[in-house]
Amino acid sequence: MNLGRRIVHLWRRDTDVEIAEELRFHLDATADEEVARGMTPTAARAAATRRFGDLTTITHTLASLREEGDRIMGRKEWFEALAQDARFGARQLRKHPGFSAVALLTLALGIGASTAIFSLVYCVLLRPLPYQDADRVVSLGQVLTSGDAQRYVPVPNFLAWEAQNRTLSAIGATDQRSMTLTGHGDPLRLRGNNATSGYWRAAYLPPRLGRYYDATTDHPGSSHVVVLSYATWQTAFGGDTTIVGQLIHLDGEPYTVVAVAPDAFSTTTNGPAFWTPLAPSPDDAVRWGDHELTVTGRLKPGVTPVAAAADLGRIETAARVAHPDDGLTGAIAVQPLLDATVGVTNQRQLLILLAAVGLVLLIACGNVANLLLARAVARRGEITVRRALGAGRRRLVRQLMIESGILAAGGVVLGVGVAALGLRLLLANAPAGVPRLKDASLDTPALLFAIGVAALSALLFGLMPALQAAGRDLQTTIRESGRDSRGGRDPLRRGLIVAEIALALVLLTGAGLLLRSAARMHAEPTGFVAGNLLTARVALPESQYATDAAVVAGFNQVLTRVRAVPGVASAAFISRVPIGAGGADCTVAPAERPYESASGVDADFRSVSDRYFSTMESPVLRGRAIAAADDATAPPVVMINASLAAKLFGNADPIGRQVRHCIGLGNGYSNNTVRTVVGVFADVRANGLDQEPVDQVFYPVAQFYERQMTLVVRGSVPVTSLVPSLRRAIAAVDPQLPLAAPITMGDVIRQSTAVSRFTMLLLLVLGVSGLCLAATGIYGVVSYQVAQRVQEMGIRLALGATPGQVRGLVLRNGFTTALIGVAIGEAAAVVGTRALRGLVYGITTRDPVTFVSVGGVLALTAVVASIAPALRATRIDPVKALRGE
């Protein structure tokens, strides 16, 4: 039995012995009384104890209710001392206003960036998403042979999975769509979905107004009807109340609004602004290989994505029998909406956030440990007065700890202000590209996750310094009080700022890799000059361009009216932009060859107007460049790109060789004409930086065409000066021709590589302050060493030591320090840097340039923070050092 219990043994004794003497008293007392009226003694007794009733219940009854009092007033005593100490703390924090402020802020830095990114992770990655019970809505998609998820479904697939499924209550499906409002002002180009009404069933959200459509319009031939975005309602109709029942015009052709969505329904920031019904026609319900559906679906209760994967997969086998070259291994992909919608590269660099924050408050405890420290030396006097008065260890520890804890609780305060402008910022500054990144906020979470870690923070750096000062023995600190017996070589403190360095290396270390990365990327040729370069959508609707002829003729209207625009050096159409997102492959293969047993590649294909390849500044490497002659008339040609031509047809000339291209589909691009090639061009990035060169083939837009295609112009004037004149030349062409999306070749390029450059500037903030607290933790740590060896310093000075041998002395203290840390922090970024795997370009996780680089710029920065130490030291009168003054 410990101390503790036997005082409560004891104490529970003597409690119980009181009250059995005080109901021994009244008992004896009644006794009496009976005896004075007569009784007998014996029947006395027996009377008053039959008055008083069962003494043992009595006895624990009363035991019971002491026992209660005691802990009461035990609660209000602890909770007084309580009170106490923390009043104590609280003015030994403003006796020392300079420590306090410097706490104060490095902890404000380092729970503020924490919460912030916090905030960005919960809302992307934890928040559930608004539809109806969340965690059952999934997404759907076919598993490749390479064990990649295609998330795009044939037609025939859905519709399968649709009839056959057993473990979902819904399945819908959608695909993009965009078409221009008229009718309301300026046309206005939209992008919407298609989606079919199961849509609405998979991922349910009540309608903000109106009801969405049902099973009627999954048919061919069916109403238009049209489902506003909340977005779309509030900008083009003014929030109109009376909207739903009303007919607008897409595309030239009435649709009925019948519900606007809720604003929480578009999860991503330039989410669809409609959505029509989907209704596969009986061509689409053959199409094999054709992936173009995105299917959500909603698990039925009780059934698990593993079941529903099997369900679903039962039905794939089966149907990839028939069609076993499309490269699909008949699995099916299950996984949460959240997931898919989030993506997998998103989910990495935001968490790879979350970890550089933590590593940053980490380096900011360890800082203010540092600082506990240093204070507890000067007050070891103190504390050892206390302890000889009677205070005890566990007294003490949990003085030290309550001024910690006052120390964390005004950090989350100044982090919680440092945390809503960091937030602004970086939602200011935020991609575009990450979904539900607008609506991060500091919400409950956030704040709660702000008192939880400066709760964490305060054990962190408060416990060790605590335990220290408190812990020494009594007769040791009077026998040291006034000296440092380790002579300023504080292990503890200097292990501190060697995890500090490492910390901050690792963190550096990303930065650094990911900036090279950045380097690397924007140095690769990316096959056209995009200076000067502006590029907007223009779509010629069906309804009133609708034969070959007139969408062709529309095309040519437009770009004839287009160059003639002054300040336009050249203009030209492309199915799709360069760099942007997207695209479509087809196998591609040269014509001699049997079409049975064709062994061709997939590549890439987009239609393109004459003068494309003298807008773009785009080498062609042999032959000519489409031209205006290639229309729909003329011998079908196409153009592809340098490295489809060496697959092809190896080191041969292919100018003048025919191909054939889209092989074996059996969807509206197959055609199986022979095509003659005529010109090779340089290769092109065409889906992004960061990504390598694809095969291309080029046609002529006379001789296949996209209803939507993308006008390239190059201006002789800065270019987005000429968007208002752009604009006038369409209407001339036809009023009701929107010229969408005007954005510049440059943004293009920023905007394809925005989130990685939003993830590599804030490691690189975060690395910046990590270095920046290092630094400042090796500059107290070397200036307290300074001023702990003043003796040392002085006696070495009257010995004849050099100013230069002193300043070396003190320079290599804080070297070695940084060294060890140096060292420490490479190894752990080794580790630490895989996580950038698949982030980085054209280097490894690896890079000996960038280790070597950060490395030096750390041991480099210690040299720095301990000049000023080590000119300090210089000026010591060895006089006064030795007379102790």
The other form holds:
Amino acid sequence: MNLGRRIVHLWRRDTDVEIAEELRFHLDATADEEVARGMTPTAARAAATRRFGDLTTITHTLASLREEGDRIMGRKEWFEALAQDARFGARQLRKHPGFSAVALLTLALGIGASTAIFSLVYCVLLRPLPYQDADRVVSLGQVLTSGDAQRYVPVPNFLAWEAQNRTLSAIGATDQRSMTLTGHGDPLRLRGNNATSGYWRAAYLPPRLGRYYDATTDHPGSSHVVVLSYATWQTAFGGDTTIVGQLIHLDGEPYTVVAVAPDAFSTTTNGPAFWTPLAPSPDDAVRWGDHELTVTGRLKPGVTPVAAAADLGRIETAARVAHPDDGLTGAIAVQPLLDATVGVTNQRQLLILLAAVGLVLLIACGNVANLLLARAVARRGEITVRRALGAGRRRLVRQLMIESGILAAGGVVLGVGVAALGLRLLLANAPAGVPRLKDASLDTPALLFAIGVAALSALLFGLMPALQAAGRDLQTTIRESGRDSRGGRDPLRRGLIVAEIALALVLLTGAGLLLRSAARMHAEPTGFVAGNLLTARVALPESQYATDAAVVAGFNQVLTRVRAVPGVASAAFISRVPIGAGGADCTVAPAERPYESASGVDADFRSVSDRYFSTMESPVLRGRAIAAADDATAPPVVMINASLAAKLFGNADPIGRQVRHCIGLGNGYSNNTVRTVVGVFADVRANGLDQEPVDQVFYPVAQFYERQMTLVVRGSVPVTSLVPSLRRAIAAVDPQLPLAAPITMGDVIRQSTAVSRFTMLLLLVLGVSGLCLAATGIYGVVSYQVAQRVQEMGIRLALGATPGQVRGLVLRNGFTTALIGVAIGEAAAVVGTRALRGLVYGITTRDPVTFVSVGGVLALTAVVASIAPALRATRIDPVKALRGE
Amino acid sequence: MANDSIDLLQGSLDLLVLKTLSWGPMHGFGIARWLRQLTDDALQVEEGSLYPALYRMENKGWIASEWRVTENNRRAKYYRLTPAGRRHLTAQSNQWLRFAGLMIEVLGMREQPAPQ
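Having gone through the form predicted alone, I am curious about the other one (the form predicted in complex with the partner chain); can you provide its structure?
Time for the whole complex; same chain goes first.
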């Protein structure tokens, strides 16, 4: 029989005895009364018993009532004891303000940092999209032979999916369209979307005003209606509630406003400013290979993404028969829209941050556990006394857990403050372009996270010391009685420090890899000189500039005016500025080979005006740059970059060779135009600093243009000061032309790396916090060891050890601990930093320089943190130490 | 004797016991005797319901108990009123008195009052 049962048993017997005694008294008293009235004792006894009734039943009833009472009392006592423990714990914490402050601060920082980062991650990654039944909204793409998903879909494929699918309740397509809003102040260049009516059903959120357009608009010629975004409605129309039904002018043409989308609809920071109907023309419907649509679908209830992928794959396989050479597998990628919106890279970066935050939190917990362990040792005397007085092991563990619970609660309160502050700081420094980041706030999930983290850390850092303190053999503790002969060999505390160092090393290695990779990235030649270079977009609306000749003339006039502005050293046009904008690909092949065969190379194509290369200060390696003379009537020419030249022509001189490409002037697409290569230019990181240079082919503006071109201006004065005069120069050509998004090339580069720089910065902050925490941890443990070994040191000094030897002893101690931590950490980092694969540039995730230097930094930190305790050790007075004071 | 006795209404036993204890601690037998004497044996408190009532009220925290020695040098379990029990007594007796007054008023009427 175990102890508990035996106690219960004893208790019950006591109760039964008590009840019997109470009732016996009653019977006796009743009998006495009757005797006093003259009955014989025997008769009186009988009368009393008769009057009382069924003694057995009553006894049973009382026993069960008594049991119930015990249970109630038990609960009450438990709560009272809890309150008592809490009061005691609070008193203990107040009595040691230094300890409490350090522990609270460590926790507040750990919890605060993790909550701030969690709220960012939640807001960007985990918070559902605002659409109705958002989990059913999916992004549809094609699967490439490389296995990647191609998110841009040709019109015919979309039309086939739309007509034949069985698994989607709605499917819609969008493509990008920029238009100029006039008649409301300055001309305003707006970036919007064309969207089929199915888009509104797929990504449904009720309109703020009006009604979304429907299927009656899905044919050419009916497209002059527009849905405004909430932001456009507010900024351009002042939130005019009568806007629905009004006519507005976009690109000089009248559009009827049919609806205003709600604010939540634009899920990205720079969401579309408007939506106009997308009505594929019969020409579009046969334009295979021209990837331009973003396709959104809504799964029918109960349909999984996998089932939808299979359904659409069936259609895609049939469609692919017609066009086998497009690099597609015929499979469909169905991805929750949330994942597609956030982007895989952002997702990974944020998850890495979350993991890093977890590491810092663990380090913080390790430190607090260490503090508590040290205190538990210091309190051994107290605990021994309490145990000797009969406090149970469970009661002691509870007492210690309550103390860490109080610390955790304090940590939450302070941590939420830290998180609020940190979040404000993070958002102020956050890069543009991370979807949904702007809405990050400390809302319920984040607060729940903070509380969860605190509860978890209370368990983590409270349980270990509590168990250790309570689990120690009473006899041993009494024998030791305050003197700790095992000091310096405390495996638990050393283990914690080793773990902390290892964790900090993993963190710092991650941060170090990103730093090194950024340095590598920025050291790479960009192929142009970014200083004092301004870029801005100019778009010619189709309504005013209908013909190819009108467009070319328009761009030429703008260039002439811009070049005449005082302070402009040089100016040119390019269809998409390098680094700032991704390119579109199409096959280039030497003219002597048949174009249709697989002999070509997919190359990024852009058109440039004359003086582009001199304005960008980009070298032309061979031949000549595109010149003003390369106009529409001149022979067709192209420039290619060095890597394309090598692929097409090997080592042979490419100048004067002829190529075919999919592009023709205006909208006519022709593979049959033969163009002469006139120049070769250096490889440029055209699609972003972190992207390898791609194969490129450049056209003269007059022989191929896009309606929206980017103006690049090099100034002889600071370029940003030129913006007003540039606007005037363009307005002089056509008052309806806006100069959109003027931005320096330096900022273009900065923006392109903003997200990864932000991640790097956060990782670095977290890594340094981890390092500081680990350093204080090492300092704490080494100091403690010195304090515990005062007698030993004293004896050593008394026996003739030099201060240097004692110092060396202490330093060695700290250093060995650090080395073990570094060794474990390096091994963990090799595994852990694999998560950074694809995010580092120019180095591997096992970059030896990073690994060695971070390991060195940590080892050095350990030595530095051990110096103060080591010096203290040499100041020990042997006499005092031996006396045991 | 038993024919004249009145069966106690639900909850009224508790109230009588609390009232009895409001004059001072008393053991179970004493409580029964006191009530009997006070009402000239009209109220018969049965031991079969008195003791369970005492135990229940102790669980509720209205009364507390301790063992003491009687004047006859016998060990007996004495019950006393707790502050919570006193609060309960005050509140319940007020309610009872109001209720009883209304009952008397209604049942004592001789003629049907005219409708308003």
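Superpose the two forms; the largest set of C-alphas matching within 1.5 Å is the rigid core. Residue numbers count along the first chain shown, from 1. Just so it is clear, the structure is predicted and the values come from calculations on it, not from any experiment.
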Using the rigid core as the reference frame, would you say Glu826 shifts its C-alpha by 2 Å or more between the two forms? no
